[in-house]
Amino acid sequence: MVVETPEPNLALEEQPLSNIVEVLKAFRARSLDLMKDGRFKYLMIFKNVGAQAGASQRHAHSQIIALPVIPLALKEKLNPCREYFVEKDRNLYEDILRNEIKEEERMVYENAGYGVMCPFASRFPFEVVLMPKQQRADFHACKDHDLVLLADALKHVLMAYRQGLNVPSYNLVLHTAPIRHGKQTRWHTLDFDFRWHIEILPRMSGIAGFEFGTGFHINPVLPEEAARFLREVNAGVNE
């Protein structure tokens, strides 16, 4: 568990850039640490905020676990993307940044470093992806400056959520390569077509028979609405 503030009712988008800064980088330091276990194969990093989302306590935190194996749920964005990679010369999440910063609609925030945009096919209302410009596999490889840049576009997007979502609870997840230990041919290609990235999903309708079910989502907000909601809160809180 990483404690992100002594202050028992002080959310992570309050804090100063400074101290958000110093969380993510609690994360890489872990991550670095964990990885030197040949047993690890994977290192699952995400927060939970409020108790739709699962949160068994107030305080500020996140979580961090290492697992032995590759997470399925991993496996399906690791093949596609690799299978993109062999069909097109290209990496997909590079061409998905692309083409949403250009046309705009579904970006939420960015910056020198990172983009945010409501996915085309969100599964919750207000869902966002945050991705790094820069093409890199691994959270762990993130250099002091792109953290700050991370910080920046975490506080944005959460600010937003609180101003103008009344403080949902979400889920962070943030979806890094697995761990790669000596020769491995399986994964080789993963610094090439695979980029490193952070789903937070407001858990803002429940979740049923039919999404159990069928692995579909109901979400009755348009990406593009949740998207130009966000930038005009966002817009309204740095006045």
Second form
Protein chains: 2
Amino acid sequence: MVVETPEPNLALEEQPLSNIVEVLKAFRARSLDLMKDGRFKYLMIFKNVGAQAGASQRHAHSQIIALPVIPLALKEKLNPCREYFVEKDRNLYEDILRNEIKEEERMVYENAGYGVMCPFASRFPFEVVLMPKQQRADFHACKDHDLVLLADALKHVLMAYRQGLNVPSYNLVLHTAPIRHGKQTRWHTLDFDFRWHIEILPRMSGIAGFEFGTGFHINPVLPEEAARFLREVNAGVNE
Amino acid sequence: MVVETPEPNLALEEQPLSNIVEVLKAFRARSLDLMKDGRFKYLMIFKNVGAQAGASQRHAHSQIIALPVIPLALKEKLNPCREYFVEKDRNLYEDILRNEIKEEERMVYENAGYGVMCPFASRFPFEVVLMPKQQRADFHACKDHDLVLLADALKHVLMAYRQGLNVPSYNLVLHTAPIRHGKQTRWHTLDFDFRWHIEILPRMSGIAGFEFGTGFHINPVLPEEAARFLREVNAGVNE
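Form predicted alone already given; the form predicted together with another copy of the chain follows:
Everything in the complex follows now, all chains and molecules, and the chain you saw is the first one.
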């Protein structure tokens, strides 16, 4: 558990940028410490906000869970990245980010270090993914300067949610590479083919029988419309 | 949409057995009709009850959605069934049901045609799976007599939820074999290796960041305890 502020009613995005940077530094420091334990293969950093997103308490907080296995949901990201790299000799995330920046219509925010976009195949209305422009598989390898830019990007998108979507419930999940413990494992290519990133899933529509039975998600909002809306909210906030 | 009753405040399990049989016959009739359309590869029958399970209206109803593709979530069931059959020359569902009936502790209810159990690796507290004792890949092939026994099993487990869990929200999903349109497809082995079944997922605990990020589910209730509780509620109801 990472407590993000001593204030009982202050959300992460309402805090000064320097405080958000401190939260991100806590993620990094805890990650580096947990990685010393050879039993752990994966560190899951996540944040549940609001009752609809499964939050069990209101005070602004994030969670870090260390796992002795690499989750299947992560392997379903890692394996296609490797296949893409083997086939094209290029990084999948880099290609997606470059393409989205060029096409513009699904971009929500961009600064010197990060791009934030509504994914082409968004599962939820106003879902966003945030990824670094620099190739890096491990979140814990971020420098202080990277974390300042990350805090800026997070503050922008979470503030757009707060202002534009009336303080929605959401889940934030940080996907980073599995811990390699300096060993040559089957994941030794991750430094080239995988990139850490953050997914933020607003929980305004439910997960119901159809989603459980099929794995498909019904999303009534086009990612292009969601991105335009969040851009316009951001512009209004920053005027 | 299958409207289950003209009564505005009556749940499926509160209806007389004969009405529940009529609902199941409607599932079958609609399935047989939709299967005439060569575009469809899969029919998804499901039921969302309560706001936490994503129900958008209160009146007792079920839904049938016809899909032009076989959902990935279903393939993740079909493929292991085939692998199991290839390796052991036995049906996976038949082996699970036989084992659960023998071990007893995860069984919730049993009649001449169906077994209801809390799965060994339950994702949600009080999750149950209901499967026919007779090998059959397709729900739509059920005879009238099968549907009477199915209605009996459904009424028992849903009444145990209602009485024991204080009318919980839940999703019910019927997993049946893909439509083969009489053709020799790669799914021609399903009649031997796959069995239709129903999953019922009470939604008392949320799906949050950890579940999205890992695909793992945190379930604080052992399936053996859940099954015992539901058995005892059923016994109380039927005294």
